[in-house]
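Consider the single chain below, provided in C-alpha cells and representing the form predicted on its own.
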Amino acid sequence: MNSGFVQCQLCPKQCVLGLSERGDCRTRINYRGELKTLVYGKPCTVHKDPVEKKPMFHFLPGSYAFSLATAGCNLHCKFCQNWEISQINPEDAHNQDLPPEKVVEYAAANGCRSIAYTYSDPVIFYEYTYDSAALARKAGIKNILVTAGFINEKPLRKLCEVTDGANIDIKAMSEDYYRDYCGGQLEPVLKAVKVSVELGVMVEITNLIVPTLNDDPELIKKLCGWLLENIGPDYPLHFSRFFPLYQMRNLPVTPEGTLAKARETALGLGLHHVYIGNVRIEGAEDTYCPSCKKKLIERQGYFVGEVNLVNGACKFCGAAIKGVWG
C-alpha cells in the first residue's frame, strides 16, 4: 500500500495500518512499513492442563497438554471469560520469555504429550504458534488449537499443516449476536470449521450458552442443523456454561436445565458426542459409543475413568469412534 501504510491479512477485519498504528487485536503493529507482531515468544499465561480442559475429550484422553497464551484478541466479546489477558495490550500483561525451542523443551520435560495455544486465541499469536507447532511436529507432540475460529482461509490452511486437533468456539448462529457481542463475524468462523475437518484436524465444537443471549433453542437446532450438514454427526460439541465476567456481569449463570435441554436437542437430532462443560451433570461428560450406546469413556470434570476404546473403535462393538486415541 501507498504512504507506508500496510494491511494485515490475517483474520477477517483486514486492518489497514500507518506507520506505528496497531491492529485491532492490538498484537500486530506497522514498524517503519512492515507488519510486525509483538507477542512473539512473549507468553503471558504459561501451565500444565488435562487435556480435557481444553475442552478435547476425544484427544489422547487422560493426558497432559502444555498450554499457553499470549496477550490480545481479535474479538471483543463482552461475555469473555479470560478477558484480563484477551482484552489488554502485551505490554500490560507479565509475559515471559518463552522461545518455540523453549515451548517445545518444557512439554516434552513436563510430560505434555501435546501443546494447546489456548486461554486468548492462537490467531493473534499466529507466528509464535506456528513456530512452535512445527517444532513440536519434528519431536513427536501434538499441537492444539484452541480458538475462535476467527481467521482468514489462507493463513489457516498453513497453520492446519503442523495442527492436530481444534476446538473451535461457535458463539452463536447469528450474524448479529457476533456483530453486537463479540466485535466479529460469524461466516468466516463456519468457514474455518470446514477447512480445519477438510485438512484432517480432529475438531470440537464449543459453545458458550449465555442466558437471554443465544439460549434460543432455535439457535441450538440451528447450530446442530449446520454441524451435522457440514461436518457429520461424529465430531463432538460442547455446551458450555456461561458466568457473569467481564461486561455482562448483570446476567445469571446458566441454569442446569437450559444445558441439559440443549444436549437433549442435539442428541435428538443426530450428533453422536454431546458433552456439558462448566457444571457437573451426571452422564454429561462420559462418552457412549453411538452404535451399541455403552460407556467408553468415564469422567468426572477433568479426571478421566474407565476407557473401553481398542485402537479408536468400541471395544464391545468394534464401531470406530472419532477422535485422537494414541
The other form holds:
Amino acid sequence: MNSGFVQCQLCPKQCVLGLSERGDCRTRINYRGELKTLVYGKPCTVHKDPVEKKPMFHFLPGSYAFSLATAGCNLHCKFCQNWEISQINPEDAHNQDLPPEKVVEYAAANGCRSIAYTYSDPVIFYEYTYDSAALARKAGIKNILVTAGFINEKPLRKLCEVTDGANIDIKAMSEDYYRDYCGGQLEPVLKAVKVSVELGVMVEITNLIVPTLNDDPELIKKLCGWLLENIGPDYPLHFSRFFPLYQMRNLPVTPEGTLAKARETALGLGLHHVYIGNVRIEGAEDTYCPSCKKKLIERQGYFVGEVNLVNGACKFCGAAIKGVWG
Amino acid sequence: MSGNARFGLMVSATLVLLALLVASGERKELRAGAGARVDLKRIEQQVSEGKLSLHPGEFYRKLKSPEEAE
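Please move on to the form predicted in complex with the partner chain, as the form predicted on its own is already shown.
Next comes the full complex, this chain leading.
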C-alpha cells in the first residue's frame, strides 16, 4: 500500500515528502506521488565564462565554459556568494527554456570547449546536468561540475561517467561549521572528493575563507593534510576571498594577508598547486612546476598569458602536470 | 536471567534508543527546509508557459509510511 510519501535519495538530506511538498533543495517535489524536478531544462542563469572563473586552472586554460544554473540549492550557506539564485524557489526565478540539446548547440556555437554546471549547484538540477553532459560528450565538449559535493554516492558515481572536471567546495574541515553555517555535513563532501578522483574526474578544490568563521590556521592545515593523505599533492587548491553577502554582511572581506598565509601554509605542507581567487596577489594565480619550480602558466585574473606546457608536461624539465590540457 | 544481566540489557537498550533519537534528530535538522507545500496551480501554470518542468526525478523511493524513511 503506497502512502503517497516519497523519499528523495539524491543527496544526504534524504528528504521525505508528502503530496505537494518540496525538498530542502526547493527544486524537487512530490507531484501526485511521484518525485519530479521543476528545473529540467529551465536555467535561470546562462553565461559564457572563462574556465578560470569556475575556478578551473588545470583544465583547458584560456578556453571558455558555457555556464548555467537553475534556482535552488541543497545547502543554505549563510555566506553564499550566489544567494540571489541559490536561495529562491524556481517558480520565483526568471527561467529560460533551454533543453539539453540547446545547451550543447549553444555551447558549440559560442566556441565553448566545456559546459560548466555551476553558480548554484548541479546536484539540485541533477537530471538536467546528466542529460546535457551525456549529449555534450557525444559532441566532443567537456563537462565541469562546480559543486559543494553534497550528494549521495550512487548518483555521484553515475554523474561522474559523463564528467571531466569538477571544482568541489570544501567549506571547512569541521562538521560544526557545515551544520551551523551551511545546513549540511562534511563527511559526504569528503567522500565525493575521493569518489570523483577515483573515477578519473579532474578535481580542483575551493576553500572560501570567511574571516572569524573558518580562517583558523589549524583548519587550513587540517584541510591540506586531508588532501595530501587522500588525493595527493597534485590536485589544485584554491583559497577564495569572501565578500560580505547574504546573511554575513557583518563580516569583513577576507584580508589579503590571511589568503597569502593560507597559501604559504598549503605549499609548505607539500601541496603542489595552490592558488588565491577573488583578489589579485602577484604570482598567486600562476602555475609553477613542482619539480623545477619554473613558471608554467601565467595568469592575470581570467586572462591567461604564457603557457609553458608541452603535452601536459613542463617544457623545461618534462615533469607531468596533473590536468586536462588538450 | 540474573538481575544484573537484566539491568545491563535495559541500560544497553536505552543507550541504543538514545543514539537513534539523536541521529534522527540530526537528520531532521539537516532537512529543516523540506516539506514546504507548493502551490500546484502556480507550478502547473508555469509549466504550461515553459518556465518550469515536471520532469521525472531519479533516485527516490515510494514509502509505505513516512516512518519507513531512512
